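Shown here is one chain on its own, the form predicted alone, set out as structure tokens.
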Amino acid sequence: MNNIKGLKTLGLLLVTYLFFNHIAKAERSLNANTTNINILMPAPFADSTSGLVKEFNTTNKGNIRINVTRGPLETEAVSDLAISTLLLGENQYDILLVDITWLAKYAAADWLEPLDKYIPVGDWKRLAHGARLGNDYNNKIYRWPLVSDMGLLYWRKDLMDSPPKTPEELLTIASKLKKDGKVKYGYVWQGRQYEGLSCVFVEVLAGFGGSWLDKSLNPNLDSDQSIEAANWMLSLIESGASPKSVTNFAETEVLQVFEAGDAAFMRNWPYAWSELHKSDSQIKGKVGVTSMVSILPGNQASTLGSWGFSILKLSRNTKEAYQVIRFLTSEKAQRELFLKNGYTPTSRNLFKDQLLQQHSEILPYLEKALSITKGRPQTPLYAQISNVLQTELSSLLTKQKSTIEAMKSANKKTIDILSSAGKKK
């Protein structure tokens, strides 16, 4: 039965693949002096650049057509399409949009092309801080961003003069407003088993002082920082600021609970503040936002999520897809963004932009917490690493393990993941 399962996924794909590949060569007969650019993206950025698109097509004037595949909604779904495109040796796309977490397994396997040529020294300093991190691999760029995310600490400035400033006022707030029959929830959060809760992780164990791999790959996930932070993050439960249904939430359930006013405090990503000042939220008006790294004891560190542009090696027109991704990104493309669908800009010029500054308060906090931003380890073996330390928070969060169980666990599984693939220990 899983053989059968197999062969028609594999058909899929296949069909999928022949599929695009046929229109592609159909449009590139239509005007052989046009040069055809095919991009892949997961739907939400698909759907949001569809303007930019549009105008690209409409007023350049250097035969170069933007066609954009619309991916399938969920991301890692968009790499396995790109990644059995990629094996099958064929140049369906030239530019992916490619996860911060993807870069070091698709520059490692040769899929991609530099881009440290194409970029003038000035055009790479005119980036924010943060939005530089993460496009590197080697010590060559291998990525353009797109958008920048972060974590930050949403609270609600009707229920409270100002948000926390420590782990313990955190807890004693939510806890009393909760217990006043105030909200329904003190503090929700991405508790789920999946890459949420690994990024949930990395900011408390910054703020502890702490790091997942040093720079040789070494994990310290059994430190004592790390099994602190653990801890930190149990008691959040365990004291009733958290429900114990914090461990099923992911981003879309921790805004829906916080958007119908159910809680006091939630840790999400910035696309949450135009959510939650839609028309139909119960709590627009009321909400403040800060760097989550402001109420833990240690290192500043805010989770940093980015989307990027890469160019695929197997293009023939690097060239002309260099200058598709400069104008997805410029700077009038980063204002439209921003105002039309909350992305973070990545230029350090659009924080001091008036006409952004007036159509936002949120831009100042995203300014200062993008110059704190931490990365999550840069290996092949993300995606194998994040897995393991899911399960063992997982496993620790619903009482399964202790604290110090789970998390000795989760540093010897790593060690032995980076080990047998002939990384250092």
Contents of the next structure:
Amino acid sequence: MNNIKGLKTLGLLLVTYLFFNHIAKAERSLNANTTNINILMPAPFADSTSGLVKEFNTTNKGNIRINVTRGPLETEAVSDLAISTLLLGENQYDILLVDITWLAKYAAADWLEPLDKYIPVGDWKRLAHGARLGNDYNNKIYRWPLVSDMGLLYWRKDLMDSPPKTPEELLTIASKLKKDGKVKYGYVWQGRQYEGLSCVFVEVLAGFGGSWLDKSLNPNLDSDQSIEAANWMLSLIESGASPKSVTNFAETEVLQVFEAGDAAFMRNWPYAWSELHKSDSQIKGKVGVTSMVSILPGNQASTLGSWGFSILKLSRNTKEAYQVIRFLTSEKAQRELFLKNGYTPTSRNLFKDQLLQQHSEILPYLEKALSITKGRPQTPLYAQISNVLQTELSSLLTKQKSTIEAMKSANKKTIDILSSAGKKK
Amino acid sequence: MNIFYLLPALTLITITFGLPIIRYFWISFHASSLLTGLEYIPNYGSNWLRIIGDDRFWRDTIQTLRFTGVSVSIELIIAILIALLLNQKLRGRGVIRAISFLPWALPTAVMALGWRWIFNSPYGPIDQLLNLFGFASLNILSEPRLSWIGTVLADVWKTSPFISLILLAGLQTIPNDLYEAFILEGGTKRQAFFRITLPLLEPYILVSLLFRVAQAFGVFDLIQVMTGGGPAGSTESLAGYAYLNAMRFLDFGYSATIIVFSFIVLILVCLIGWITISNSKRILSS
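To test you: the structure above is the form predicted alone. What is the structure of the form predicted in complex with its partner chain?
Next comes the full complex, and the chain you just saw is listed first.
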């Protein structure tokens, strides 16, 4: 009896499946001429580009349709999601919005389609200097930038006349303002053990005249400059210029302190500007923007962030995908994203645009910062060496190790990681 | 003949549990990373040699064991108290029970974020209170010697209700007659707890410990959200290290080795626990 019942259920399931399969097929043949382009983006980008996507889908109705997957909020969670589908070999997405630190890794894993053959020669040159960086690996372009992103030093105009230029000045002004009770904290920055700490260190290190890896990819983390830079970061905490709690501060915490008017300086990305000028901000109109301090004026640097679109190798519609990318990164789109969301443009022209300049007073500073950007090492092993640097910096900032000990250990571990890779190649 | 009835369950367990473990074991004897083009190339145990010399792995093992031991012990004590309390005939018992299980129902990532803000300095409530009474900020999550305690507190808050739920079920199976007879014979309430409640609760305690130890040993999301393994790597768990190697470094061979190794450590821990418990029982009963 039971067997017959089971068979009946199975039969019913089969019929249902065939029925829905048929409907799906019919629907597919209706849209047969439409090419679907699927994009995975972190949630904030999916939200900010939704207007553009809608516009594209209306004008290209029947030809190309963009479907955006609204990914997680957090950068690395998006990467986890993307990697999971890539490892399974599924062509679920045609385009991926790629963070600058993933590019070398993804390109080395052979997941990305080189874009060189699609890009007309003149087009690439229209990009600002900083926007052109970080999109290539082994002399091939794999990514078209959507938004420029670079580290900025925010300062309070109501507390000082001009921003500090050298590390020494930043430290003295910050601790003096704190001592005088003008602010609760002097200078807040990303000191938590995560990628943000590496970003902070890259620009400080450049300001001290050093570099993470040299041109032939050997680490320089135990150089005098590196140790001085790390020591300076430690002295920020020890002198009271920065609170002890910076060692668990990420962007959100830092912005919260500065937004409340509790700090004189903040290291953050351009997005913070629009946050600071929302209606409930305490310090609206009192904020200035500059680049990170340096010992010699010529060494000033801004760590390069930036997101861009890459086409995945598994995509069957690379041509259409490229068309979509260029639409979403067109000057018109950049203008809209800057006015609405404060996304830093990537085209040189737009920094000279009168309308944009009127809209935001920081455009010239963004342009300047974009001209002195400093990239993070471009190696497929970046995640490993950055993890080493973060952990060692975190241990010296929380006084688990002396500066020299930590930087020497960081240098040695970095050599180990890079050389184990070199041996096998 | 009866063994055939077990087949569906056995197949399910083999597919969902046995095969992945075997696969991980197999991967752990291969190099599979960006350098091999993500192909599996046999490397004859060099992952295992590497793990033995990997200070970070051993530090993470100790940290994971510390986290598991301390949080599960505290949870057990708190859970017994909660279960005893909830077993009383109180007015509005249903509501109290529901409320006390709320932490368990919350998604870990959400509550971990909540705890990160509670410990936030200077705006978190703990810091605000300390400052209000003139104490200096504690900065729990910024201090390598303290931050693991922060993660333990959050874990205790979240998972004590789980143990108390199991213990409460156990408490309700103990007939009241036993207590009545015990008191009638002149025993005190305290003695009743140690002579009747605890011994009869033992199987429930063991089950909940088994669940919790295995779960706490694989802790990932809580720590990832609260500290990201920092500061100075002091809160990194084995699962976190395995995750880093697989998803961030794309070094699947080594990640699999970490997972298999921690699987072995977990089995060892459970074995030692089991032997200790059965030994102490033998001593007690003799």
